[in-house]
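Next comes just one chain, in structure tokens: the form predicted on its own.
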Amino acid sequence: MYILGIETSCDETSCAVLKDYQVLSNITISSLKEHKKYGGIVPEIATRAHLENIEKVLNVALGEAHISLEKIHLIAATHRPGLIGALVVGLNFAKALSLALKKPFIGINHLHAHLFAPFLNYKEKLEFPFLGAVVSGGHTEIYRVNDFDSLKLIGQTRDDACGEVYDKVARAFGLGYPGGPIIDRAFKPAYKDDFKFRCGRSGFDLSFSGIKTALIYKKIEMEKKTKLDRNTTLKLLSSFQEAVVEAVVNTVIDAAQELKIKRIVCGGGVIANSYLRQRLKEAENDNFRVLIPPFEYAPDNAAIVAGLGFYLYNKSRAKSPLDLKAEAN
């Protein structure tokens, strides 16, 4: 079976094919550099350049896989959570697909799918439950997955989400955007305990806000007394992203051992930083396993859309009906 998958839920514009799990084509265009001189997404602009780049993109897409959009049996498409503009574009064209081409259509959580991009490819045996944990600039969710269609919310950020605040202290130290990624290449093992911070945690829920103001004040203390060196910046971000990290390590693995959880799925944009990825292989023991996307299914793309719409549709014959409304959260 082949399926179209359809991700616009936020700069990324996305189509991929899949013939059932096995990706034969992934395509996504970014519109990040239009935003890095505003330091953050701007929805007009995301919005614009998804109606600019979607055809384009299913084209290449179709053309990688090497299969007529005939040949597509399902489409799946994100329809929420994420920008409302962005979404709109993407979900409308995929319904315009639907009708046209008379083949099913279903909307999918993309979050949700971020937790299927490790069983792409038949890499990892589906079997449940597992604790999902969603980590990416928007969103920090920890879910008890009892099936792709049963999942209980049991934690989250009560503020800033986990990618926002390397966003915010990125900006704060006058790095550029996305944060994510400049903090976590600047990282030094050597200087993560040179300071002591810590996130904020009441139970499986984590708060981000309180770090970025201690690191921000703490900045800001020290500048009066002196301009900060390039070294002292480095231990200062590298006590950071270590009290991050180890806030979400340590939230996941004891979610895991109260609920007596043997697999811990990880999804989203910022589990492609490095450091998080190795400590969360680190933490694996007797008890229970971690899975990691491989870096290209970890931000947002189509391919995880496609994968857990199959699921889906394969499962109960899930479908969505074209009146299906996007939505934002």
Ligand code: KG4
Given for the second form:
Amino acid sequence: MYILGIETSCDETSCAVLKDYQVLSNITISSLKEHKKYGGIVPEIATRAHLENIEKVLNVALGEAHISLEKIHLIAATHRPGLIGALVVGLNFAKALSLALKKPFIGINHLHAHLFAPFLNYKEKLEFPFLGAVVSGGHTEIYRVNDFDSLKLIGQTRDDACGEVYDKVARAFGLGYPGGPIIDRAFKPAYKDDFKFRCGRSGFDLSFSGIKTALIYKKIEMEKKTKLDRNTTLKLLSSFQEAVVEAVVNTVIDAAQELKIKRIVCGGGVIANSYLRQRLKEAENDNFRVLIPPFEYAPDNAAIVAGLGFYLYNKSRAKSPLDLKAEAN
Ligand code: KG4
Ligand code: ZN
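Given the form predicted on its own above, what does the protein look like in the form predicted together with the named molecule?
Zooming out: every chain and molecule, the one shown earlier first.
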């Protein structure tokens, strides 16, 4: 079966073609550059870019997969959560294709799709239950996944999302946007314990806004005495990342242990972070495995949407009505 996936929840316009779980193409154009000067995503710019790019991205994805539109059997598109205007572009495009081609359409929750990333290309065997950790720019959520149509939220951030706090910290240090990859590259293991920062935690809920404030206050306090040199900046950022990674890893591991779950599946843009990936892998032991998606499938992309769409359709012939609404949250 050939599946077309469409993802437009944030700044990435992405289309993918899968043959069952095999990715034939996964094409993404991001409007990130246009947002950079504003230090964050501007919804109107993202929406306009999706409108301009979606047809082009679809054609490149079909071309790379060597397939014509008529051969597609199922269309899966993100309908939540995300920027409402951005979601509407991809969702309506998918509905129009479904209507014109007379092929079933399924709306996908893209947070759940992030958890499908390790299973693409049959890389890992799909077995339930597992503990799902979505760590992205908009969300930080931990689920008990009994199946992809039966997820139970067991923990989440109480304020900023993990990626959001990376972005805000980088902005406060004047380092640019998005902050995650910048702080990832700046991280020096030798400096990670120079300052003591901590993230908030209650049960399996996390809080990242306190560490952001503590770090920024520390920076201001030190700058009152002297201009921060490069090494001190790297020490602050490395200690910040140490605290964030420590909190995410410990929470996920504790949750898996308490729920007696043997597999942890991770997804979302922050899972591209090299230090977080290293620490998650190091945490593996005889009791549980950690499944980390290949780098290319960690951030928002249409292959994960198509993969989950196929899974749900294959399982129960799940479909969505053509009046399915886009939902921001
Ligand atoms: O999943 P994603 O592409 O979009 C959302 O659904 O939010 O995640 C984007 C977020 C941004 O906040 C970005 O700073 C963060 O992922 N990110 C990273 C890294 N690469 C992207 N955070 C930490 N380390 C990275 N290497
Ligand atoms: Zn995402």
